[in-house]
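Let's start with one chain on its own, the form predicted on its own, as structure tokens.
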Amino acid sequence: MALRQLLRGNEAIAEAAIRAGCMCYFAYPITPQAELLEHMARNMPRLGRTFIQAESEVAAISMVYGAASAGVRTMTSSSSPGISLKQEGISYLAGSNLPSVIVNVVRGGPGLGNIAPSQCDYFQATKGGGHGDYHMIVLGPSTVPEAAQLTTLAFDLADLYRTPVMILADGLLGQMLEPVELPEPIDPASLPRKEWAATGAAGRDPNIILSFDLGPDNLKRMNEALQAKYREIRKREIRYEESDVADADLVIAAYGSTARIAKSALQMARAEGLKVGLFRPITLWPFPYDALRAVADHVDTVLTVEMSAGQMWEDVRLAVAERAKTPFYGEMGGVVPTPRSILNEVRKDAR
């Protein structure tokens, strides 16, 4: 049995990335994900891998583009304002079909905001925060062990689909300490060779990686190929968790840290005799519309709970499509809902 370690969420993500074969990490410091950068600074150089504290977030995402083009596993991390600065580069990565992992440990906003936990970057992550018709796969962990597991998955999905993948965490998860059983490290040399990578053209035609084409018809074909890839991802990569939904009258829809708080509220509600369940999207893009729609077919109410003004709520309402009532409870600015506050909302909506 593997030894469990007590790690912060930020540290667990960083160590899982190293064990997944991340060879290059580029970032710029920002709270509340600083421990992730610090872990990489301590450990990447001693393994002979590349760590660069870039001069800016724009520089960091550009370095990710370069390393990804060379075919190595590469990652960056930041928090909300820093991720905003990376949006043009993320669009370039998507348009160029470059695998990469991006971690956003979300903090309160908008603007400079604060360093407290939030989920106010859901739109930015799932609706394409940069320009163009593109998507990232977006994974929403709710525990520190799951954050480590999803980091490994993120690198695998990025390589499989040649796409950027985002881990959407928050300040609570980033700072939380939990025991984690880390995956066994892989040898980066054992990973499949990326024949498309720009690694020199000796003995073969050159590989050209770009997202630029002045011909509208050519760019249309590039976009059609991207959309075909996204349809395949929607078909194959949807992940979610259900708790106590079989006999529920009311189901809470929540993701990330809010979902783990909602689980406590669920237990309290069940103790009062209220039939409450939980639906937790794990892939925020692609969103599990069909699975949530199936739940809504046999419940009276789907209550969305978020640390935002109701960003995931829009996807919940699209999924439910008036099959059930869809009330909302949210906290903003870094305020974290408590099990008791969620229970109070459940009591109101369960009447």
Second form
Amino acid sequence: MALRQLLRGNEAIAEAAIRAGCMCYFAYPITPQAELLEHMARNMPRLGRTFIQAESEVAAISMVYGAASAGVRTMTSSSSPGISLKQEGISYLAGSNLPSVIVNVVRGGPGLGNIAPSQCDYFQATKGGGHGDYHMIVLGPSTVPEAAQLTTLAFDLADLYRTPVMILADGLLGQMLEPVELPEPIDPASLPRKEWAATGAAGRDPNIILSFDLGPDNLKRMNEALQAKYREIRKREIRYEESDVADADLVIAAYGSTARIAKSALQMARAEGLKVGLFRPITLWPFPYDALRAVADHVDTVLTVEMSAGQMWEDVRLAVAERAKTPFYGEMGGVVPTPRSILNEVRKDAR
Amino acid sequence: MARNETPLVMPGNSSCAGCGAVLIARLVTEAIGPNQIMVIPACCMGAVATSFPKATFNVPVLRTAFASTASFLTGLEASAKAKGQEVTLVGFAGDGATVDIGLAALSGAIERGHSFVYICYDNEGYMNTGFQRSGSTPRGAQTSTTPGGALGRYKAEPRKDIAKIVAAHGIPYLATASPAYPADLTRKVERAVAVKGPTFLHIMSPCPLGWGFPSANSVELARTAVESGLWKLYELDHGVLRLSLSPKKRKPVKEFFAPQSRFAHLSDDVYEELQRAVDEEWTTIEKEGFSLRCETSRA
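Please move on to the form predicted together with the partner chain, as the form predicted on its own is already shown.
In what comes next, the whole complex appears, and the chain from above leads the way.
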């Protein structure tokens, strides 16, 4: 019988990570993700696992790099400015093919910004915030229960593809309390052995974990291998949710907390007789281009709603191209759209 | 009480009741006067100083990224030089931004020898984000990431001695201070402003919410830290080290620890041990004179 608990998003992600067998967690304090750090501080040591509050974000992501190299499930979490500081480390993790989970509880930016919910880090997460030709798998939970589910998935995908995976949440999701059915804890010892890990080379050939090669031809081959992996991920791991799209004239494209608010707007619009649907990407990378394109083929309008100046909007327009109109409604700086403000946009565009 | 025509730190700001840092900010800012530019990273005082419409300071305040107070000062100094401007550049940073994430930047700027007054107001943790431990949190303290009890452990490691780390750079002027000794603090700030090159003040900053004591007692607690011999007031001026104050009859250290809920779990055995350590330290100081070598970590 799975346990149902009332949890804050930050705590649900932390607890799901523990249950997914996260053995080492490293992070640095920042609002609005501090509860995640504190949940790990309270619970990892008593399970005999490692919690370290690092002296900086650069230190925390590099601790993840070290732990991932040695083959354990490992995670860090932060919020926007802290995630910016981690970018070099994330690029190293991607270049070295190291499974790891990174949580970004996004807040208003740029610069110091504020501590209110935002989706302004979409570009950074999905287009490679660090240097080099790399991607992370990026998962965008819309509710607290889904944040827990996607945390479990993040660890599995990270191991399966030997890649960093980001959970792109926001301040609203991090702070919100919801009932969550947590997954059963897994025994970390039951996970497949990571034969590639750095464990000391006694009695075997050395393993090589590296993102470096001075020879252009060799580095090109390493890059080609990464790109082949990304093609595989694009083929197999795209996830999205469609609501009421079958008969829709207008489909709202939204992810994360915004998608949840858009669902309320959708119900209000339907009550007014407007044929409105919702397309919600769950994997933000890889983005569900084909699925959205198929939706665009039979609607007039795809309205993108985001807590940003229009970052996912670029991917929506790539997918939809000229098939439908692609208006945009965004809020910035921690302002959260309301069901009514979305409905107003829907009314404008549905006419 | 303001030394300047207009108060340089305004009332009605958003600091917590009894905040040691805002008291320090006032003393420091008034001692320097209006011809200054203050640089504040992510920290409690950053939020207090620049949260419109409750912004606190009547001097220019620039907010910088967490890790980079001293780098920002470096850039400011270069700009002031380019313009031929005489202005005091002040870094005002908490302990997290100084001893943890900003340490490399501070070290680099001191080593290069830029002119600035760097104030570390030390509230012994990340108080702005919910009382997490920092490298300056004393051993034994309960914080939200060293919750102790059944949930794990209290802070097990002694604090970094940031003043000693800074002293190791051969900095022209360094001092420790306390908001309970405003005349001493003001004199040290004035000396720091007069000295050419980098200067550093390490100031104890009691935090009622984070340390868990009544907000009316901040100054009293800061004074007890000095009178018990736990927080030493000293300065290092061009290589000359001098104690500013030797408490004649030291208060028991328990009087500092016991009123704070973060130390509520400490037993009398621990207090005896802490008392012994402080007594031994002061015996050595009285016998051999004060040196940074015998400055051992407290708590």
